[in-house]
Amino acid sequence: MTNSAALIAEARTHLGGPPGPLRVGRDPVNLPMVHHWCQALDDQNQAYLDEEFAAETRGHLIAPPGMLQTWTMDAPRGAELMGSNDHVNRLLDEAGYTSVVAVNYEHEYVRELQHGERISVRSSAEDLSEEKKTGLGLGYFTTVKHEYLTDDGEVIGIGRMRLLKFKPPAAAPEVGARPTPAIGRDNQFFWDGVQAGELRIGSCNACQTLHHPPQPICRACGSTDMGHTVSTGKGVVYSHVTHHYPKLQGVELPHTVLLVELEEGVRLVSEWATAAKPETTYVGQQVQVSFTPVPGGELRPTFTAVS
């Protein structure tokens, strides 16, 4: 048996083993966090937001089930104890499978969460596949079981996260031209605007509702009579994320992706006009659109910071 095979065999002995230390969420389930979640997802369920309605229908406010993981995401992580999942990951790393990408995350909800409850989580290794050949390289799919508990030890939800642990490629691909956007009759006006130095936003001619990304039918009134308006290009950074790996064709890493809220009220996924350090980007930062050629020569709507 090779050293790598021996490490994988040892990793399998930890499946179903004891979980790692209990990680306790910093904050109990609370209304302000629920408000942020519902605003981001445009979820208007009154059982989450309206105390009077919730009292009549359930006796109390509840939290969206999808927030289950949210309550423990910043829970302190101790380094002194290791669970079965930590052992499996360490052995895979030693065998050369050092890169990781999330595949999917399944939730099982036992009951609704009440405001004021503090949620904790414990994690254990549940499954390890045979070696698979993927587009990222050779690797193993691992399944981590997360049990979510209240302070009195009641399990109120279970999450199963599948990850691919794979061997990184020997050499990174060269940065070439950016892929060209898919252009059809519904978004032709947008890319024509980019070439003309205009940031055009889809607009319903019937009710004047703005739409982005472009779409053929108005979500507000159902009309198919769609036109466009020209944005001022002014806005703020609504959210951002920095991509480090894997390599993307025509993109220099690290690459900060921006979600910009334009002053007209719609949001646009974009990037900085010039390379910027991730730590200089922040939510609420004022920005102005510009039109920048990317590798390959195509123009893209990008943004610059407004001091």
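Positions refer to the first chain, counted from 1. The term rigid core refers to the maximal set of C-alpha atoms that superpose within 1.5 Å between the two forms. Since we're looking at a predicted model, the values are computed, not measured. What changes on going to the form predicted together with its partner chain:
With a cut-off of 2 Å and the rigid core superposed, residue 225 has a Cα displacement that reaches or exceeds the cut-off between the two forms. Shown in the overlay between the two forms, fitted on the rigid core, is a CA shift at residue 234 of 2 Å or greater. Core-superposed comparison between the two forms: the CA of residue 207 exceeds or equals a 2 Å shift.
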Contents of the next structure:
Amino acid sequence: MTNSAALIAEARTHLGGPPGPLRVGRDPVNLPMVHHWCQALDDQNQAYLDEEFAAETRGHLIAPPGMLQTWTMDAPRGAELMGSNDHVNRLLDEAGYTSVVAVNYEHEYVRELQHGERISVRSSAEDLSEEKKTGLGLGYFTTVKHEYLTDDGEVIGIGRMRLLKFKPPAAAPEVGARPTPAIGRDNQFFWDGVQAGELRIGSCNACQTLHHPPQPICRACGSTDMGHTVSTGKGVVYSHVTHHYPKLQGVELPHTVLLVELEEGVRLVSEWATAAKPETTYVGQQVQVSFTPVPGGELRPTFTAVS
Amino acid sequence: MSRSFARQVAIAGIGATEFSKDSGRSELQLAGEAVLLAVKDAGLEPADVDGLTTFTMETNSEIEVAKTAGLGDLTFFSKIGYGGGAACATVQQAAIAVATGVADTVVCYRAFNERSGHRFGSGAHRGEPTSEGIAMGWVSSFGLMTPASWVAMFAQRYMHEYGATSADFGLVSVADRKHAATNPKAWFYQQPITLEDHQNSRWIVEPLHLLDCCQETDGGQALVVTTVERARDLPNPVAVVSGAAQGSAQGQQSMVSYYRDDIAGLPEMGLVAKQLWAQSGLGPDDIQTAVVYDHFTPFVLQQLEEFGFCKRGEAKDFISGGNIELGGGLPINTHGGQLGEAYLHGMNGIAEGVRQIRRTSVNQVPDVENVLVTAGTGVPTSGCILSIDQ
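Condition change, the form predicted on its own to the form predicted together with its partner chain:
The next block holds the full complex; its first chain is the one shown before.
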């Protein structure tokens, strides 16, 4: 068993284990904090704010249930005693899952709170998922159960907070910006097309011969009246390479470069759209153009595989 | 044979664009227009042109001009140094080419936006990119930036079309390193490799392994060329130049001619082969050993096919069974090639050709009469045949 797996296994032994020390709210439930809350959330419920209305309907002013967590937020914490959830977090840290992000928070309300009640909280580890691959990196979802109590030990609410503890991915290697293509009179239209989301192919206005790479004089008829047409962007992989060495500016390695034959009959060198790189690349693979950024942020005509 | 071109050649056509302070078009277009006007003035067609010569300062390479103006295959192309000093030298080189039959129709050209683009008088270079710069942008801006990657793209297609494998390419490496192992001048002297070593070497650019790629070398190599008559009075056995040729085929680009109908061959080397066999009166059966340009292994196979040592797609069979090693039917790169001896851009290979003719190679092939030497592949290229003095 790897060290990491052992740490996770140990963390699981703390699930359902004893909560940490009771943390006692600094202030009892009170009207000024309710006012702040209601103003911040634009909540005008009369049961929170209007003494007469509250007296008629509830017998007294109540606190917004959603404030459950706020009554203990600044409760002093004793560093020496650890609860089961603290152990789980410590072990995940040791296993390398050091980053944290809150996923969601569920509340269960047992009864409404009235002013003057002092609230305490105790927290314990309730659940730990299998390792998950997330957009942020590899991680574990943990569920911490917070029990909210009054001074006489009555549980008046339960909060369940789900956290993602994850391994911060290694910073993407700084590859720098991809070289910018030289743009002159004869190929300006092509790169303008990329900005406009069009794959433009040079074509002779006199005889309609297509040219890629474009040229200022038609090789077929000698005309200098050159225009362009817009490709459907559909084609097949005609050849391909995968670059491993040496490092290249503006290129994440390994890097697959495609020679695409468009259905119009011309070829161009391109690459996979970064977010859509297929598992394998092969001659004859059907592809479709898309315009996506390369390192440095410039757009390129890139391709995605079509099934 | 007369040794002068004097009074043998003529200027048959002239053509120019308008002269302005702001042409409003690319330098490439100016060059293409001027060339086409000159060709028209001569009463010829663009496809008749088989030679180009210009200045080293010219930003429009011969291949860009040939492609743009729709010229034919080129058997002669040259660039001459020293700015305006090159002007009449373009006529001299064209005359040499035409008088000797190297080319029939050579166009000399020079075109630029000297006022509206980079102002010639300003010194430092800025402004409109050159046609060569734009050509490179079609590959480099997609991350295709190294010689190995440019060649790998051809290799992948060749494998697809003919079923060749990485192990087939490896046979070239194994042969070169075997020969280098017994050449004290070779960098990889006494370091032969196995096919397994080749297959286990790391990827450089799939489908090329490290051992498909030649080394980089510091060094120099020079050759002296004179008449056969004069050479006979000098100390060494004479290495006769039975043929020497250039080739730039239609659709030629520098290392990335990916836009031709067929990219599994090397038509520019085919053009060289055709000329060499015609000049020398020889054929594949007359060659006892060859120095086949090997900056990357795959192109060795295509070259053997272009020269007719085997049929298209069959080089993988031709090179198997040690056929290109010493003792085989066509030992190649007996100095170790550029993979094994040194990468002097082919010049060290010509020297090995001379040694084979002199019978002084460390890996001498018996009874050598003619040696084929080829130059860089993927680019406009050249080749020569060296022979013993009969």
